[in-house]
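The chain that follows stands alone, in the form predicted on its own, written as structure tokens.
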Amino acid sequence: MSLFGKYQDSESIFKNEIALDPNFTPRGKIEFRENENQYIADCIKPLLQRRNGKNLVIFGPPGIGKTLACIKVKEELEEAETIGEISVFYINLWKKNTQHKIILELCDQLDYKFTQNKSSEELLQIVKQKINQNSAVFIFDEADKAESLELLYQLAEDVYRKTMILIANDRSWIYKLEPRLKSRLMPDSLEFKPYKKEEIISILKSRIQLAFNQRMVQQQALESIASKTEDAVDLRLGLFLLRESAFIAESSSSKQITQEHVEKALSKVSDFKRPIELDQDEEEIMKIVNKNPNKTTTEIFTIYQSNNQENKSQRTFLRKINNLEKANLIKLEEVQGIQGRSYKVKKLSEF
């Protein structure tokens, strides 16, 4: 028999594996976020009457549904009869980490293609002109990771009717906003609190119904996954464990996910990587660290500068290094040298 022969006639546990993807958006309401979704909708509501909406800062730890709730509101708004009257923009400010990249993304979402040979200022004027033909909702994810929020101030100043939603992990970030921007936005704040265990079980059951055939997960196995997920304060871990447990069950020709499968999946928790989104500079620095283990920050910066035609400042470089350390991708170890104190860069994980 060939390597794959025994699998050809076997029935898969999975019905729709995509339902276990953290970026999957279920149809219908988002469980246990109805109040939060309504609050977001209330901030947008004035736009439906062609008035200015409320601005909002959403905060809470990763993996508890902040982005999912906003994407759901975006989808419902785009499906409503008001489509064409309200433009909705979603931008991750960690991925689009410069003013020019944000402007290009706005152009792309506006379906404006003539961006070549135009400066950022020229494109921004075009963007504002197009947006001001209607009302607008801006959803800026990972706002606390942005290098600069100057563009947000310009949009807040020059777009007539809008709601700006800023998503952040750090609760104290709102207090660190530049006073000029904060006074212009005057944002409300909305906290997303971690899910309770019974809520996690209910959410996982909903995903199980979408992902698997009937009664594929034993109750004890589900309880174990929910407990681990509650401890981690990250629903994405629960989805990871469900998928891994299913793979293990399938490999043993089991028709059901048992506690034994979950325990084997738990041994792979170290393989679970929360989504880490690096900007272009951070990716470049990580590549340098990978090729040059145990170099100091000064040595890494020298290589980083030599690889770029642009003049990269050491201040920006050190900020990127700190971001990578916060993401647990590197560790900085203090060392004493002839020229005083410096830091050796140690790689903790791949990216």
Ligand SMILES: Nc1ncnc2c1ncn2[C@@H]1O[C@H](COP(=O)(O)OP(=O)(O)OP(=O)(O)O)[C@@H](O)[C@H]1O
Second form
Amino acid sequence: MSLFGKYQDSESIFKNEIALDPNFTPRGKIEFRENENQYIADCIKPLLQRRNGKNLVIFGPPGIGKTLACIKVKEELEEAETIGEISVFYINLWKKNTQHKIILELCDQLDYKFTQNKSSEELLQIVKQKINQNSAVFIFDEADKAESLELLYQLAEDVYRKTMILIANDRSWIYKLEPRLKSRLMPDSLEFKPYKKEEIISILKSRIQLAFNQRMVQQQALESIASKTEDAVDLRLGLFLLRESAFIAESSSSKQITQEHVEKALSKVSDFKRPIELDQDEEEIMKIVNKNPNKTTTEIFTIYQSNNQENKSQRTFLRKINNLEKANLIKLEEVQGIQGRSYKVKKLSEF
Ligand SMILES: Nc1ncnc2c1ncn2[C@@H]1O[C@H](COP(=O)(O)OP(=O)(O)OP(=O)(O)O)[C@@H](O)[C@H]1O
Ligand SMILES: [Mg+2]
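Compare with the form predicted on its own: the form predicted together with this ligand:
Shown next: the complete complex, the earlier chain at its head.
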């Protein structure tokens, strides 16, 4: 039999595998985050009366619905009859990691297309002027990973009616906010707490209904996925284990996911870490490292610079290299040469 023959006729366990993707946004209300969602909505409400909104820092560990809750608020605002009165911007500051990229993203979300041949400064003026025609909600996700919050300061200063929501992992990040920005925002803070096991079970059950054909998951299997998820705190682990166990069940032609399948899936994630997200520069550097094994940091930097039209600073490059090392994607090996010490970049794992 061919390698794939047995899969051709058999029916898949999955009805909609996408429902288990960490980036999938479920429809309707978000379970167990009603209070948090209401809190966020209350910060925005003054904008509906053309007054200034409240600013907010949301914090909590990875994978507990901070982004999801904000995306929901954005969707609901857009659906409500406020279109034209409130513009809602969502930007992930880890991904859009320079002032220019954030401004271009704002232009894009404002549907402003004439960005070519304009400087950041010019574009920012246009953006501010457009935003000030309405009220604005800014959701800045992964704000603690941003390289600079200078642009936020400018928006805090020059946008009249707004709610700025900053999402971070750690409460202490608020204390580290630059006093200039903090005194302009005077943000409230809202903590997202980890889900309890029963809540995790309920959330996973909703996903199971979307993802699988029938009631596919044995109760004991679900319980053990939920326990592991509770230990790890991150719901992404639960979603991953469900999908992985389903693959294992499918490949052994089982119609149900059992404890045995879950255990096999668990053996793959004994040391669960959240999926690594790289910013554009880090991705680019990893690509160069993949293609050029055993080069030194200086050599990699030269290739990186020659691939880019805009000037890349060595300082930023070295910071990115450090990030990649911390994420265990590369290892730096010290070598002594005629010209002194340098570091070879070794790839440790795929990204
Ligand atoms: N209450 C919930 N109902 C349904 N799905 C949820 C719920 N909370 C979280 N999720 C799902 O869990 C995953 C992680 O949630 P989310 O991306 O919002 O985490 P986060 O708190 O923003 O984490 P990070 O700090 O790592 O960015 C997503 O797939 C999300 O859809
Ligand atoms: Mg998030």
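Residue numbers count along the first chain shown, from 1. Rigid core: the largest C-alpha set superposing within 1.5 Å between the two forms. Quick caveat, the model's predicted, so the values are computed rather than measured.
Annotation for Leu20: C-alpha shift under 2 angstroms between these two forms, rigid core superposed. Summarising the core-aligned comparison between these two forms, the C-alpha atom of Thr298 is found to shift 8.2 Å.
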